[in-house]
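To begin, one chain is listed below as structure tokens, in the form predicted on its own.
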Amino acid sequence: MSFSRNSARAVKQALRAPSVAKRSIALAARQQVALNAAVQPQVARNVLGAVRGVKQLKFADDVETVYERADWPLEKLQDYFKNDTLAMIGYGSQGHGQSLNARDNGLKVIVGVREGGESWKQAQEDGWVPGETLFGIDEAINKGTIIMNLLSDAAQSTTWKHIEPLITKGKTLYFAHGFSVVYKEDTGVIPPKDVDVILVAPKGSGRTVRTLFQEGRGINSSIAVWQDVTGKAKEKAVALGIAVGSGYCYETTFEKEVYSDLYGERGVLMGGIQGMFRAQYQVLRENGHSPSEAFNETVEEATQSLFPLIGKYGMDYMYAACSTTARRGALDWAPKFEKANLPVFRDLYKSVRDGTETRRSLEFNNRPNYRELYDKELAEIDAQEIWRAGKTVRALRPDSKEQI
């Protein structure tokens, strides 16, 4: 954590007025120490520099522990895993991003996928070498000490009876999602009792995990422990979180991770936003607005102007950056949208927690033609007028690669 604004101002004033420099710097330092003591009682402090490493930070009214990349410099990370082989099982979006990041961090990583399939071909294109760093699933598990099961949720369920005997004593079982273990009655995934079972769940797609790592930033991730046999499971989870590209790791449980994840992606992250976009667009079109105007007012302004402001500075900043007319309307209508949506979100959370969403996902994703059915539904979204209009709008952006 850097200086507070008042502390930073005091230092600047001290530098401009040498006669009071020592007193001003001392005051700024005392202010920062007091702030650190209030929210980070267990953190090693450097008064005139940034506080690094494990932090206890106040989020709203709760104090939580946060683990950061700076506490695991590359040499420490490589030394910690010097006797380990990370076996990435599955090479979908998360498997791709996490394995490449861990490899770039200098760890020994191998990939295990079905030989000859699309994932096998993709892995080869990314530099994984058959017989050296690319193997069939069984061989990769046998060679690995940390088994990173990043197959799809449905595939984890259908392959578990075969995989489970290969997870022998001394290995670590790693997940990027709590789905299979938390809903074990539906998935049948019950880990062996003699291995550490941990989770690192990046808060974004595997592609984002990769790009943020390449940019030198790092994604936020949740970490959790299901089973601690060695007494080092949490430490291992934190280290692996950093190894696969996290900038900051937040502690949770397997249950809370999967509940929040399934709930969020069905809500404002994906399902809810698609539903609201379509509803607003439809009403504008019903009232005579053109497709371009309806799209610009619904999607373009949101994603290109307002949402980035929320992400960077917060909701209040976004409100303050808009006209007083827009601000007044937003403040008046937000409670109405909250009231209207609360029953839907409560039903959604209940559906996640009682396993209804899990059973629906497993049933659908285990159908032999599930890819064909998904493609059909996605094609229907692509064909919706709102997104057809969006292609033309996006193509006009200076950095666009789309063709009008």
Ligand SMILES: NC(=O)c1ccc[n+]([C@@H]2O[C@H](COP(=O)([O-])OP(=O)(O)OC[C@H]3O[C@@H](n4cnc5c(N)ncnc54)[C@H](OP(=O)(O)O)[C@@H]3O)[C@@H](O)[C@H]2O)c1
The other form holds:
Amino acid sequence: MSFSRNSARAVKQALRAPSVAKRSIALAARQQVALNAAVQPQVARNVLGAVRGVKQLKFADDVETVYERADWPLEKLQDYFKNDTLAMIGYGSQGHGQSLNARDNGLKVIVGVREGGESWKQAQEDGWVPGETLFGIDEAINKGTIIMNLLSDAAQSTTWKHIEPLITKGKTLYFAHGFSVVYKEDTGVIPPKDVDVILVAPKGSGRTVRTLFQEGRGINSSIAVWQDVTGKAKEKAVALGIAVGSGYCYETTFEKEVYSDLYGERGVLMGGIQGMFRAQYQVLRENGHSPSEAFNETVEEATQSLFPLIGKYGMDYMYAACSTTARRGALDWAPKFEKANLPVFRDLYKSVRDGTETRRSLEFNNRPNYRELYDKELAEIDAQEIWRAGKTVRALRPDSKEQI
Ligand SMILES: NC(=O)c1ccc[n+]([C@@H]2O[C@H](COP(=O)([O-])OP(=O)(O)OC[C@H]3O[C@@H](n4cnc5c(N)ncnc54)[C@H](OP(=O)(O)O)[C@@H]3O)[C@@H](O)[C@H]2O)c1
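Compare with the form predicted on its own: the form predicted in complex with this ligand:
Expanding to the full complex; the earlier chain stays at the top.
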């Protein structure tokens, strides 16, 4: 695709396109207000900004409920959790991001991880103090009122028999993924009957949870309730979602969260995109293209130029910003890729639903040497020609700090 060669034309189109985008945004906003006025008069006032509150918004043709941070100013949040201690169990990427955000929001947070492990070290580097705010797992659970089980999904299963008796009546059990309880036949995680069980699943890595919060923004999160003993479980899930750094909380169920999440990460988000990148690169190389050309045309242009445009304004905007030559070809080939991929996605969803993916994940991630095994697989990716070529291309970016 000749985006860079035609950059002048593309820039002109891109300059033209915002007005198209603005027009469609204005139109969408008017349609939204009309819809809300018809469906829910009180919500129409929300959209107009007169009343704050839960929003019911139209996503494509469906109306869904969304909760926003603006409804939880800091004082309200701190007051809501004034009698609570949030016990963050596990300090992987989510534990790190969520606990630091909640601490910065002025809530009482402690961290519980196994002593002497990687996380114990990392937590101390982030300012958690042994005996004050950093404890072994059992002690943290005993001290906490809201038990945030952010161990790895595999560890949630292997530690459950030990942890379960510590989660006593009156505590709240919190997860960042529906995995453990939805696949309870495989994981053995069956929560006690007398505690609220809720979920806040940020739609991004824990590192992003932290950086967006530090930038004054917020990540989108899914929230759900598995068990509501107090009648307050949903409200608590929303409040915790905001406390750990979400900007917007989208309501779902544990099942829907875990099915879509396992499916998405195996598909377009990670596995699918890696497979597409490699296949496209390989054919270019088979046809005599140099590594730099194959990489630029496959990964660099996608991640640096076109995907951000899709992210910012949508697929039609990306098309509008490209040459008519590119547009014609992509429009013709998109249905072919869709048709070729559909059976793979259907197989994948089935494999998620029937628990195959869960069992595979538990089996692999429970191996004592799982970290080394992953290191080995990732080192193999790093050694692939496409990603070695990528290192040089990235180093040539004007703002790069990478060494060639
Ligand atoms: N990462 C994401 O992008 C993401 C996004 C949304 C939701 N989630 C969910 O958030 C949860 C946590 O995920 P994560 O990525 O933050 O963490 P992770 O890397 O999967 O897990 C790391 C934590 O688990 C601990 N751990 C592993 N095996 C253990 C064992 N046998 N006994 C005790 N502790 C053990 C590690 O402690 P040591 O350092 O001591 O080994 C570390 O604190 C999961 O439910 C995940 O599905 C993750």
